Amino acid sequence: MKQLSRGAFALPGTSLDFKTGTWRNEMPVHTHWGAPCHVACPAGEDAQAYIAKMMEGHPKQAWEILVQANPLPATTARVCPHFCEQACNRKHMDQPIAIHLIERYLGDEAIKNNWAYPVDVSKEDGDPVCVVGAGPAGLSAAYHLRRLGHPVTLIDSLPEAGGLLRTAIPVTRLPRDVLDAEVGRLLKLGIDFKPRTALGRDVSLEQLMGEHAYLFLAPGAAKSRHWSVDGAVPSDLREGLGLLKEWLVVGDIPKPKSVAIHGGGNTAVDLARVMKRAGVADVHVITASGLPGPDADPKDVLNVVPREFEQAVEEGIVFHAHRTIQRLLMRGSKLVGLEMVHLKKLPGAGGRSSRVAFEGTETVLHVEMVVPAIGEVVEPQGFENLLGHADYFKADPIGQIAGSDRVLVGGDARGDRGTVTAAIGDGRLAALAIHAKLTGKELPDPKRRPFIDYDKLNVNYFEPAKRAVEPMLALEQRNDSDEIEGGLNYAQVTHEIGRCFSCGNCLACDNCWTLCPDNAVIKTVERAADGSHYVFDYEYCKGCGLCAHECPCGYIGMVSD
């Protein structure tokens, strides 16, 4: 029996022989779990990790952990409506870390020094793939296809890689010599891209098929869906995407003293955006979505960065939430107005909720011209076996097209994506599926792993904080080819980067070791197993759960023992 001294201390060299991790009943355990923004990603980028790295004052290598999931961060930082914001924890103390903001500095940073992709250029050992289609998702394909070691045909019928990206957003939005550094970039990866190659045209897919192991479909959405109100349809019907491609192109568009556009996308904003300050007077957006705000229901709202929407309205775009068109009014074959609707979400008789337009809700509004912005389907050429007379490929979560072994499908040609970073992360999950088949290996598995939620962090150690914001063209400003927000500076960012809460994640700030009354943590030089700086001593540890309960970022977790 090991004796105390008098005053209940123990005498000297005795304490080690007090194994206070008998009396435990409890034992707290790392549990690195995923931050809200990491699920929330379509891309699958880990923005806890990579803010993580910069916090440590090392960008290149935060820039290389955040093209690990995304090579083109310095473009998605510009177009991605950001889920990850709104998923970010901090949105429950004060404002979500601007996390596309510390995407696009870091994407800059990147073109602006040319760091090299973290890819090794001479491996070609795997089997040969082609990628059908150079937008967002077939470029994604293609470049993780080239980090596992496969030789890479990309072939697109434009003459420059970038599909939407460049063919449907205006530049002030995405300008053009960013996305050229960060596309050319990755094509040197040793890409072997064939502009001006159509499928159907210039090859088949049977061809292809012959030539490679496996095929990554990627063609995106390009033909308009039909539109018509019970048939009806102005003479000189003309629609949205195919409009906007043309004034990129040409730099004309129609300029009527008034417009309806039917529609509640990017297409649908951006040419609100474009015909505006092309001199149209009253430009008016008809959805059949909600509008972004306080109260507003995520999976409601226009699918638009809620800042573009803000900007819109600045701009004198009159947003008609919740309706629909109606009746079209014509004069002979000229539009003079249409009637709107109301429409109310209701549930049907399946369980799912389908909008029904409401009797006496009608309003009329006179407009010169309407234009249809409703989305795309796969234009069919050169998929007329895999598409049959459906609009969109038929694919399992990882891509994989029923009854074709060795072809995968991603991006909006999937018909239920949308944006680029879900066509993103659609070329980064088939390229691991191709490898993983092509090697033998386990799928990969495209379940979100479980995420942390705010009540389980320790808020009090993070003082509230206000959210940077980008700087904006003022109003008077705007034209036709500057770009409208600009980025941060390493400063503005350190201080963004200082409102991370580390969802999950060790943040290395010594509380644990500090406050444990037993001395039971250990801080570690090198990082331990788990990849942080501190391991249990649990032969000391009585389970008393301060750690647990002190830990800003719900890293801590205490379980039975």
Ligand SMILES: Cc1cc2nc3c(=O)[nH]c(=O)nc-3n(C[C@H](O)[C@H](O)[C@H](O)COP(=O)(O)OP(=O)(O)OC[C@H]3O[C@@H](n4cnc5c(N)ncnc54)[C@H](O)[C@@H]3O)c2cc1C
The other form holds:
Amino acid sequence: MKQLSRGAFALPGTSLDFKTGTWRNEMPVHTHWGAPCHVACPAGEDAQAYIAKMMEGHPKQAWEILVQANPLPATTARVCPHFCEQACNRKHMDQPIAIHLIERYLGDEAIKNNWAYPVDVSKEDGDPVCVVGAGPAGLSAAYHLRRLGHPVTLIDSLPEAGGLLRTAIPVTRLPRDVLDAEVGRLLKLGIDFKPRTALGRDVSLEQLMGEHAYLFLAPGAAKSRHWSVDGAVPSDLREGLGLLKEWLVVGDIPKPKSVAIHGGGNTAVDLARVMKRAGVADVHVITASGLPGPDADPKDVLNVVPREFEQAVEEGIVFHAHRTIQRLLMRGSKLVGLEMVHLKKLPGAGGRSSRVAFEGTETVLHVEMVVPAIGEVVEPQGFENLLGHADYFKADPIGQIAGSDRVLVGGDARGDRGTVTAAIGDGRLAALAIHAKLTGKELPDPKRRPFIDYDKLNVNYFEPAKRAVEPMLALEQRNDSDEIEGGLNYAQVTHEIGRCFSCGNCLACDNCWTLCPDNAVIKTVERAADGSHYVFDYEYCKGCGLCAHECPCGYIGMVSD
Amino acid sequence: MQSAPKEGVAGQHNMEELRKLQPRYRGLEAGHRACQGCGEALAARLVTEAAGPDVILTNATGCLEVFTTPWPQSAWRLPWIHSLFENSAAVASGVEAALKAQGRSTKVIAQGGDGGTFDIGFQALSGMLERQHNILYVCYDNEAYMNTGIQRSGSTPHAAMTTTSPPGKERMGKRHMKKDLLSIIAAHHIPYAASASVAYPADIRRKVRRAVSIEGPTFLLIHSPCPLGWGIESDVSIEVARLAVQTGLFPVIELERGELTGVMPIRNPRPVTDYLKLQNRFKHLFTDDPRARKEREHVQALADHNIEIYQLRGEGVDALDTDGADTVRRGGVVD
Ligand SMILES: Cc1cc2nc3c(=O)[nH]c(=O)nc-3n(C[C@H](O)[C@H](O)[C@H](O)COP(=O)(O)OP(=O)(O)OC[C@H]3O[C@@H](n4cnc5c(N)ncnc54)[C@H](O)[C@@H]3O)c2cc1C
Ligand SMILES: Cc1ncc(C[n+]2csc(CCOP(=O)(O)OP(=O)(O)O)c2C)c(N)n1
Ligand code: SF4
Ligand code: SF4
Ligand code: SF4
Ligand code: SF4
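Switching from the form predicted alone: structure of the form predicted together with the ligand?
The next block holds the full complex; its first chain is the one shown before.
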């Protein structure tokens, strides 16, 4: 071939000899941020991760990711306030992902198909640990300790495990076959479960300490707070949690014509709904808190799952917010009504807030019965030495009780928890901490991780799509036994996972690969070192930042080079 | 925040091998000298990706020519020839005639910037179309003569600042309108002409495949932001390109034999200020000067006019409209 003159030809692709990477002063790096749903979940569930697995068409693997944090997903899907959804970035576009319905689908599939926990049951090489109380906190701790290879003894004073999940939460919200399936599966992990064994009655703290390397206390809070109105108490007073528990066991509940329930938590609202369904015509809830709503201060609203409140209103419960009971109106020993007054929690002179009642706002409510449901404290029997005169245990964020080296505590017994998910998270954290202490590893960090904000996503790449809606029993179909809310079918779940932004993690959209003007994003079939399918070719990347800007999930960050 | 290992990632892979294994045709390789975030480099890569490999390229003088072929290297992995600023279409016509004489079916693609197309290469282009050569002509429209330092072209939009249309006492940036090139092309009654934007790669690929499958002259105008010339950060080229389409300032349309046969509908038209305020070349439109306000309204009217004459207003949600066309679906690679 005739040699062409200088400048007239060049070999194809020889520009690869010129490494444009030297122009760069910022470099793109894959950065896996926590998703808001993940960071917000007290139990530590990573919804982003299991939704992504679902998206790949592997529900079982998705469930396995889920139960790495929370062993009771079919349960929490039904009763948790869904902190994940409250935090979900998708709320800024249309509505949050219905994470609890995806969780519920996976939890129910696991029960239906008998999926086993990804736990090696034969592993028992750790030091023995005893867990006191088989509510969600205790069950979670026992589960995680077994995952980590510790032999576990779990004791509970009651004949069955489950704690308040079994003894207080109505079956219309948590069917017992779901609870039984999840608790049963958990106890089969080689846990030595000792029912009808109460600490303080059947065994002492010292005894348990002697037999185990560590103790995790999760006795919940079972003793009702003392209640009176200016010293007055009706002679036939029954407190709320007791009534609910009795109803669950005996199936009987008092049926006055009208009732006022005093309190602003789950017990008050659940009891109100149970009494209403049992035929009590007028059911009132009197609470010092405000009601949930768009403008409500989250610190000042009823401490219940928001949709439980909505359903209660639907069912005809009358709420009296920011109110307290000032006087009982008695005719002889019979209650005929009570006097309510407006009040609000206000900051006082010393910075501490206190409740202030407003004179001139008194009203009378005619009711035949009043039921206090103002909360519970720890039943001290057996724990006197650890508790002192306090209502709850005092502990550091991972549950370590000050001055008691080998005892950790979690769940409602801490006083500042109050949800099933928080209890499960406490159990997990304590198990990790105990394992770390026993093996000389670094303690888990209970601090909330940073998460990726909505404005770091590129939502141009997402389409609006309506949130899937769960089926729900119509008002007239609601009874004492049937679950009120239903789950989604596979097609609906598929729609819902398709709405997830995959905050902070690559969803393999190809944008960076397609849009890099310099061919500096390379795609791999195998996963790259960081888990994605894309690798930056820093020899050529000029650091323009375009890929980072156009990544829908915020998975690419620019750092100085 | 946990960040990926810095060097580890590239280090653990044999990049040279991986580059060869990319599941797409690479007509334009890395190592070219375009500025960071250059829309023209991206557009040319997308065009050759969709058209290659049985293609011969011609190129007018301009950024694309200069940044891809610093002697003795070439970023092209296709036969490519450059002669002059004004004659890309003429050179392509000759190449196509020669291929035809040899009985070969290799497709010829002529390329040029907007200066080389709207202005100086226009008569060569018009001749190429009129003589019905089997050529796809692609114009990378970055709306000024960039390679020589940002001079206004026939394509520079009204009110934009360039070095030869500075804002000042006399006027607020370019006085004249952006030339309506597609209408002139349409008047040649060629089988297919279209506009596209780098913000919508799938749309570019579809249009390129369509155009090269047609026997006869076809034309593609691709809106390609120039970070340097437009005064934008290098990371927002796509963002800016997307806004040009979403405001209606750059209509994405298809013409067959001169008739409008398709548009990318705009789902939610954005105000032109969303587009203008990101760019330094329109900075003077955001001053206190009362003329600034007037010019902003003028640009909005131009966008409204485009929306009206091309009927760009979408009717509800459409998978191919300005919002739907770039929706990401999960799963670029299957496990
Ligand atoms: C009516 C009602 C409705 C609720 N609804 C919801 C809801 O919808 N969502 C939500 O997130 N939370 C809800 N809660 C709160 C939730 O149930 C609790 O936060 C959670 O159960 C606390 O878990 P725990 O493991 O700390 O304690 P518990 O569930 O109280 O379990 C403690 C266990 O320890 C055992 N125990 C106690 N003392 C001893 C001892 N000395 N020796 C041996 N065993 C002992 C008890 O028998 C019990 O089984 C509700 C609570 C009530 C009362
Ligand atoms: C006849 C002629 N006049 C002027 C020039 C100088 N010149 C080279 S490239 C260029 C500008 C190219 O602008 P455009 O076609 O818009 O392409 P861009 O660089 O913007 O991609 C000019 C004016 C030339 N090469 N030949
Ligand atoms: S969009 Fe998905 S990843 Fe993001 S917060 Fe919501 S559920 Fe989590
Ligand atoms: S788009 Fe390409 S060149 Fe720009 S920062 Fe990303 S990898 Fe580097
Ligand atoms: S742009 Fe898409 S493929 Fe690239 S890192 Fe982000 S999510 Fe993954
Ligand atoms: S001047 Fe503009 S068109 Fe030319 S290489 Fe730079 S960014 Fe691209």
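Numbering follows the first chain given and starts at 1. The structure displayed is predicted, hence computed values, not measured ones. So that the term is clear: the rigid core is the largest set of C-alpha atoms that superpose within 1.5 Å between two forms.
- After superposition on the rigid core, the Cα of residue 297 moves by 2 Å or more between these two forms.
- Relative to the superposed rigid core, the position of the CA of residue 362 differs between these two forms by 2 Å or more.
- For residue 343, the Cα coordinates differ by 2 angstroms or more between these two forms after the core has been superposed.
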